[in-house]
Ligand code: 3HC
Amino acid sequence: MNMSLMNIKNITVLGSGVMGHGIAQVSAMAGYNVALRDIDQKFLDKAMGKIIWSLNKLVEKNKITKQESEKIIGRIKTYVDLRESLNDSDLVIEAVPEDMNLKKKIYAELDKLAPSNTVFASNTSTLPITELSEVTTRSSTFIGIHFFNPPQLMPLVEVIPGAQTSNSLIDTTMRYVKSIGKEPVLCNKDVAGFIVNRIFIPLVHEAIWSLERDHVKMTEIDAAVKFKLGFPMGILELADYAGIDVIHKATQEMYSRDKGVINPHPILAKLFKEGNYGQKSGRGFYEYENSAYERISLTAEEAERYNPLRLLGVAVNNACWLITNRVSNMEDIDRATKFGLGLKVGLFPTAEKFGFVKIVDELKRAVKIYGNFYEPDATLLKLVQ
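Coordinates for the sequence given above, by itself, in the form predicted alone:
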């Protein structure tokens, strides 16, 4: 099969949760026929209700017409039967929970049931694409397509080839992502955390270490991240928003694959064990009145009380590791941090403002006190020469 000529028309989305129904909606809005599959009709009904709600909002804002909204809904069909959902499927995007065994079980089944020309993709945020593909007979037509939450609003999509993925499938996938109006960033190697989570997850842990070591308030660290580093919200606020459960699972997965990527702080695992998952449970690093989207009040005045240099150092160091190891380049990392983490400008322009010399000095100081985790990467050292 010549993948470069491959034409994607019919997409099967497995899992109708937040990610699944979001992927189904953006694909249908771009003109694709979507088969949305879940294990129970009640999950599918709930998902369709959310898609309809979201499209009604777009109609209210005059972004689309009522007729367009109806056409989009008409392009999405729901299925409980897996085999039926795969009829004529050109591309399957799996968006089931982040559990390696569950995903492997699904891919082994898919491999038996899907037409031979169907391409497999996973929306995993941290699990290795190569390992997932190995339970199938089609590792050359298997790829990672990592959307960000919520897919309707977040512009970034990471495209992650496994070790065997064909170049033509990479091109096809990049074209699909652009066709749904998203910003694709190619992650050249299947490394722990891909691009964004390799920067974001260690940063959450570093913020907790800073709380402990620098004797500052949580809101002072968060305000500094928001006002001085240009994040859309504080880093611990962002962790609560993303979900402590999600971050805990990503931490375990990334750390098991690469001990050098994260310096895990035990507080995160403790919050997870206590069931304090952030906004969704009413409590995480902060407490929330209700489960609705709530922002923490952070001020520029509080930001003045904390210098987030070491936090920035850890983020930039991980970004430089990605460059050294040819996973990505500076331009793509800037796009990824802008569109995936919401930074006002990308990570490297932010670092430049603080000064690479200061960042390296801060990391070297941290090595002396806290150990080799902070060792500056070769690419970062080149930036100060």
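Numbering follows the first chain given and starts at 1. Superpose the two forms; the largest set of C-alphas matching within 1.5 Å is the rigid core. Model, not experiment: these values are computed from the prediction. What changes on going to the form predicted in complex with 3-hydroxybutanoyl-coenzyme A:
Core-superposed comparison between the two forms: the CA of Lys63 exceeds or equals a 2 Å shift. With the core held fixed, the Cα of Leu44 is displaced between the two forms by 2 Å or more.
Core-superposed comparison between the two forms: the Cα of Asn329 travels less than 2 Å.
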Contents of the next structure:
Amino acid sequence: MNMSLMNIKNITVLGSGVMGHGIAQVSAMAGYNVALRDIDQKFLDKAMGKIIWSLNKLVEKNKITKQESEKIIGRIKTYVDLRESLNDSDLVIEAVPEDMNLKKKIYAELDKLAPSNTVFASNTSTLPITELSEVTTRSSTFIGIHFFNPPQLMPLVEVIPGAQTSNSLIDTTMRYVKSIGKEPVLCNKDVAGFIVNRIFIPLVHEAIWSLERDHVKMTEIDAAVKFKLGFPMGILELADYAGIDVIHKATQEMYSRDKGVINPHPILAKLFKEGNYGQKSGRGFYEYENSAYERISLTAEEAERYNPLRLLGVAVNNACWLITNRVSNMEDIDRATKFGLGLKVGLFPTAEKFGFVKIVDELKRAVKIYGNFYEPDATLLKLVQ
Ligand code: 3HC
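Next, report the structure of the form predicted in complex with 3-hydroxybutanoyl-coenzyme A; the form predicted alone has already been given.
To see the whole picture, the full complex is given below, headed by that same chain.
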């Protein structure tokens, strides 16, 4: 298939939740016509409210003008009817809940309803792209485009080809991502968690294990992650922000595909079962006054009470696994952690500051006490030779 970016003018975004509304907004900001589709008009009205809130913030900060904001809103049309939302669509970006059966059902339907030249992308955070693409008759024009929350502010977009994705669609996707002002990072293999979630999701669980094992406070761990590891938020604060439901589903999916990637802590599943989804439900690890953007207050003083070496070790170990298995390389992992998680410097320069020898020693110590999950990866061992 010979397809150039020139052909992408009209984008359909399926699902208007946290990710869908943001993807619709950033695409419309770059001049694309967007059809935003959801199963009920009330979800679409809520999504348009969030888009208007976000655009107003950008106007307030002189990033765009009021006139531009109105034009952007004018480029987004909302639909409940799936068939109508697909008229003239060049690219469908699906951002519906992370449920394999639901996504497969939608792709089977899309395959029948969408024009034959429409290409499909999934914003899934962990589900296998190849398996999803196989329910359609167009697996060569099917790809993963994974945005980060909030899509309006996070520069990273992971691009994940499935086993059959054509090279021209990979090029087109990389150019689409650049055209909306984002930083694409190619994930060479369709592995559980891709690049960033392979690092982020296990880190959330490790932070919960640390609460239990090291007898520290949540705010002490979070402050250490923020002030010593250079994250913009604490790790449990970030889990609440991304959504405990999202993290729980990603955990289940990643763990079912690869037992070595994650050491699930039962507290996360418990929070999920209790409906404590984080900021959006008013309660997760922390409590929130309302569901709007809200931050936890963390101090440099609290950070001094915790050494996040084992947390860093787990993150770096998973990053090294990505290198050993040729999913990514050090440079892209640094870009991905900077642009997708907001790290001040990338993960590897952060680790270098702590010292790879210290990190390996800490992991070896953890193997003895807590088990093989902490076994240092071959690439990490090479770094200390
Ligand atoms: N649109 C526009 N403005 C927004 C916004 C949005 N969607 N969301 C928040 N803002 C505004 C806030 O209201 C605030 O405005 P104010 O200055 O008027 O109060 C401003 O942006 C942010 O200012 P802050 O000083 O509070 O925050 P930061 O400078 O730290 O930036 C951040 C905010 C970009 C969210 C930063 O904290 C960050 O990078 N956090 C990490 C987020 C992250 O890691 N995301 C990835 C999660 S993993 C994921 O998504 C993958 C998935 O598959 C699980």
